[in-house]
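Only one chain is given next, in structure tokens, and it is the form predicted alone.
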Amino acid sequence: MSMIAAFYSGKSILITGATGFMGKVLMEKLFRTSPDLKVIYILVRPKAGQTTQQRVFQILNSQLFQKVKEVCPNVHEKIRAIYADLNHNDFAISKEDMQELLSCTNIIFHCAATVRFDDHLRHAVQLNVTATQQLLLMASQMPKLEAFIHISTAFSNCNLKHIDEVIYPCPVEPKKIIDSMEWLDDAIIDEITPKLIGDRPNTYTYTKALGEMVVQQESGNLNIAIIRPSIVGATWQEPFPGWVDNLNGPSGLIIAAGKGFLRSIRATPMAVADLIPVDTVVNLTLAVGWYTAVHRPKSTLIYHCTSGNLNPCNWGKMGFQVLATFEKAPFEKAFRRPNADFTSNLITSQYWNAVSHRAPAIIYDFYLRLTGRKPRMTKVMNRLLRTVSMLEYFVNRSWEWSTYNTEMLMSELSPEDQRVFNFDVRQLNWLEYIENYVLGVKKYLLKEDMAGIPEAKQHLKRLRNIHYLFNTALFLIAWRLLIARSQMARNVWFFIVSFCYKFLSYFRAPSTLKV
């Protein structure tokens, strides 16, 4: 029997950030494989005039909880969602519902964050940085807390080529950064920035690195630990493959180039893309949180969730896995773009090509306007590419992050648990993985019928051959007027033209003689 299952049943576990990806599959899994436990608390506010009872029935009604209905079918009964706004310092939670989380709980997994890269300073801050040190101070209030888990990212030091399972510290202390936001305009946060998160490329990994000092300096007597996954992606195997319902990470790139918006970036091939599947780290969050209640380390342990050192798969081996999938299952339609071509090579060390990817947005857009629609392409266009340009730093770069308490961890485990909470990524085939992983995206998260794909490869050799034609007339066009301005040119095109004709000549003539 796993160990690991039967520790989490008759638990009480308040998850932060559960209605996000990685949330959603952690309370998947203690579901599925610990039914006996008693109460799930999540933080939820409302949005998008939804209510937080709204919000759990969409989520529990979702394919991803298919499983768990069948294992656990009053598990609705199990969720207690409770209002509360991690913008606020005190989280807006009502003095009933803070009293029961203080009383109650046994076990706190930390996943919520805001993981955009381009966040202001200011809101980076309050929520990786402020609402952790706030749901500490929750924490250790808490009499019947067993261990906190704190879900940070292996990214928060990418300053450095090598890492360790060591906390970093940052030139600034937090509580300063914190108090600084708190009176600061914007204007000023906004010239300081570049130079608090120095040599790291955003506010997020700043802010994340910040959140982990925090937990250093303001666990106390927890039993705490942090998780550093790296890129988070589809499900590898639970509860099925290729399961993914966000934009993160590389889901927003496959579906630009399955839609025809993205043919290239600019990346370097052989960098490793360091991917790690959303159920490994869930795995790992579990057997994490059940060895530091039982062991209660002596220290915060820091675990990297991590594939390139074990299992590395580099962006141009997934790139060419990605285009490959796409000939068998392309996307269905969203615009008749005419550059969008499959076959290219999704990844490339070179710029971008300004007038291959905003030429025939423009165009496309005049088009529009001429049919009586709203422009939208070129303003899609400069979303996406403003979007890679953010990313152009972590598929550029390879860096080298020490497993050392990962793999203690993994010794730690019964055969049992090692299959039931499976984290070695070792195992990891990423031809089938990426494969998986292209198709989820096709089906869970853009909702498309597979049974659609004939139609689509027919729409993607017309899309094809329209990149082809455009991409001729735009030669034509180019040497022209080269021709027309450079006599070079012009002796080049008559050498070229000089040379097919006598090479035709020469094959022609034999034929005449022997006629």
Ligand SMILES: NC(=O)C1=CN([C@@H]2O[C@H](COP(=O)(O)OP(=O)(O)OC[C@H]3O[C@@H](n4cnc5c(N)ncnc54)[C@H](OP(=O)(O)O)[C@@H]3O)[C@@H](O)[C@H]2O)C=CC1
The other form holds:
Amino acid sequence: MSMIAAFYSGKSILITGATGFMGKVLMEKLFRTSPDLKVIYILVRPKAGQTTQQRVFQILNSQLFQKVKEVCPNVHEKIRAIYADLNHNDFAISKEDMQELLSCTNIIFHCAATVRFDDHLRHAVQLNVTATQQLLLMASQMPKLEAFIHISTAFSNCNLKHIDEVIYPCPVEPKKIIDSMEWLDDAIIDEITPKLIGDRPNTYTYTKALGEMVVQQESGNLNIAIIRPSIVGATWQEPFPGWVDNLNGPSGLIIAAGKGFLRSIRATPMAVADLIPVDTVVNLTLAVGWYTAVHRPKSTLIYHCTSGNLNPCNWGKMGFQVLATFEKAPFEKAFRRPNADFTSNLITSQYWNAVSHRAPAIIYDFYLRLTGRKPRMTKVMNRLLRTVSMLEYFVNRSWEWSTYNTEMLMSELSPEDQRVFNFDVRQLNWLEYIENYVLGVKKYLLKEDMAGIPEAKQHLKRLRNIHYLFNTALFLIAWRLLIARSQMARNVWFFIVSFCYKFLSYFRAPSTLKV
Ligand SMILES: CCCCCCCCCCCCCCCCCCCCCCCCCC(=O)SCCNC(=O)CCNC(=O)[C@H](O)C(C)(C)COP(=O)(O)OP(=O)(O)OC[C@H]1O[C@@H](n2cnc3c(N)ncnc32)[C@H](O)[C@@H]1OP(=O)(O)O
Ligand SMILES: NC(=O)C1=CN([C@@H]2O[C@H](COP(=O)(O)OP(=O)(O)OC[C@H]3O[C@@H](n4cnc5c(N)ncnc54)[C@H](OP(=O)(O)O)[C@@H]3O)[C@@H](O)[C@H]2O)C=CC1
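Right, the form predicted alone is done; let's see the coordinates for the form predicted together with the named molecule.
Time for the whole complex; same chain goes first.
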């Protein structure tokens, strides 16, 4: 019997960010391994014209939850969606709901965040710092609370090269930042943002670091742990391999590359690609929840959920396997044939941007105009290149994260728990994982049918022929222009033609003799 699964039985669990990528997998695993849990409270806001109930209904009826329905048929009754918006200081939770949360909650998993790299500092602070502070305040009023698990990111200290499982303070206190956001106007915030974030690349990593400081400062008597995952990718094993449902991290780039839009990137092939499957993060999170509640460590423990120091893979190998999978199972209706140029050189990368990205987009828009349609490719390409430029920081550097606490926890688990809540990335086969990841992107994100693969392959062949035809035509035009202008080019041309003629006559002569 799994001790961790047994621990969650009968518990009332509060999850923030349950509608997000990680939150859904966390809920799924909890219901599947501990179907006897009492209730999962989730803080949800209405979104995209859907009420909170409709959103929950959609999640529970998705493919991800199919196995759960077999083990826990009354899952609908065990999930309690609470209307909440973390942008409001009191989360806009009703009095009755708040009362229920305060009196019943046993465990909190705080996953909600804004993960946009370029979010306005005011909004990023509200979500990643103030909301964390508010939740801690709520937690301090929960008499039955056993553990508070805060999800941060391994990149909260990406300005350092070696990162230990400790909290590194930011120069300005989070309380001062929270206060200043209340009275500074947007223009001034824009001006001071670069100074505040310092050598971090974006407001996301900065506010996640502030969020950790808040957790440390406001922990009081709470039993708290922090988890820092690196780049979270599709599922490795559970509930099935390759599941992914958003464009964050590598997923969006895999689509852009598979559809032939993205053909080069400024990346260092030998830099460590610190990817971690989402089910691994969730397994560690649940194990940490159990350990924190049962063993009650004296101080707040931080757990790095990373792969680089235990089972490293680099971007070059990853890109190679992504392309190999495109060969086997290409994406439908590609714009161009997938290809990859990795260059760490800025000038080469700008050259490839012009030749491989901007020029084809301009030519395609010209074709759309000629055929009476609205040009759109240049706009799409500009947005893609902007996104890529924001991710470049992470594919040109390597970090070392120590994993003492994570390894200590692994050794504390029973063999059964090590199996059911496996977070040992040393067992991960990267090539297999990446192949499943790309297939998962095709299946679950693009919703493409595997039966369409032969047609997709045909389409790529047509694109290859168009590519050869286009290059030949381009070469002939360029050559014709050159011959018209340069005596030397003409001489070279006559030399090649006479050489070919002699070559052919040589072969024709013996064959004539035979006859
Ligand atoms: C070596 C490769 C070689 C490839 C060469 C060739 C290929 C060969 C194969 C190679 C592939 C394999 C290797 C890949 C390397 C991956 C490195 C990843 C590093 C990640 C590190 C993460 C570390 C930190 C981890 C964490 O701790 S946190 C979680 C991470 N957080 C994020 O990943 C949020 C990012 N996003 C935003 O920050 C916002 O999205 C924003 C970007 C501001 C736009 O923002 P905006 O322009 O306002 O508008 P949106 O609506 O948001 O998006 C506008 C449009 O871009 C789309 N789109 C949004 N996203 C992405 C995305 N990712 N990728 C692509 N597209 C995206 C969206 O669909 C929309 O398309 P549309 O609808 O226009 O058609
Ligand atoms: N994905 C990754 O690569 C990594 C993620 N992390 C961390 O993991 C955690 C989960 O990330 P992930 O699941 O990928 O992110 P998602 O963007 O998929 O999910 C974010 C969640 O936060 C919720 N949320 C955002 N704003 C509000 C709000 N105002 N009120 C209520 N809920 C809100 C979202 O709700 P809604 O659906 O309504 O928008 C969603 O459920 C985050 O703390 C992130 O920093 C750490 C490392 C890497």
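Take the two forms, find the largest set of C-alpha atoms that superpose within 1.5 Å, and that set is the rigid core. Numbering follows the first chain given and starts at 1. This is a predicted model, so every value here is computed, not measured.
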Discussion item. So, superposing on the core, is the move of F475 at the CA at least 2 angstroms between these two forms?
Written reply: yes
Worksheet item: Would you say K47 moves its Cα by 2 Å or more between these two forms, aligning on the core?
Response: no
Practice prompt. Using a superposition on the rigid core, decide whether the Cα position of V68 changes by 2 angstroms or more between these two forms.
Written response: no
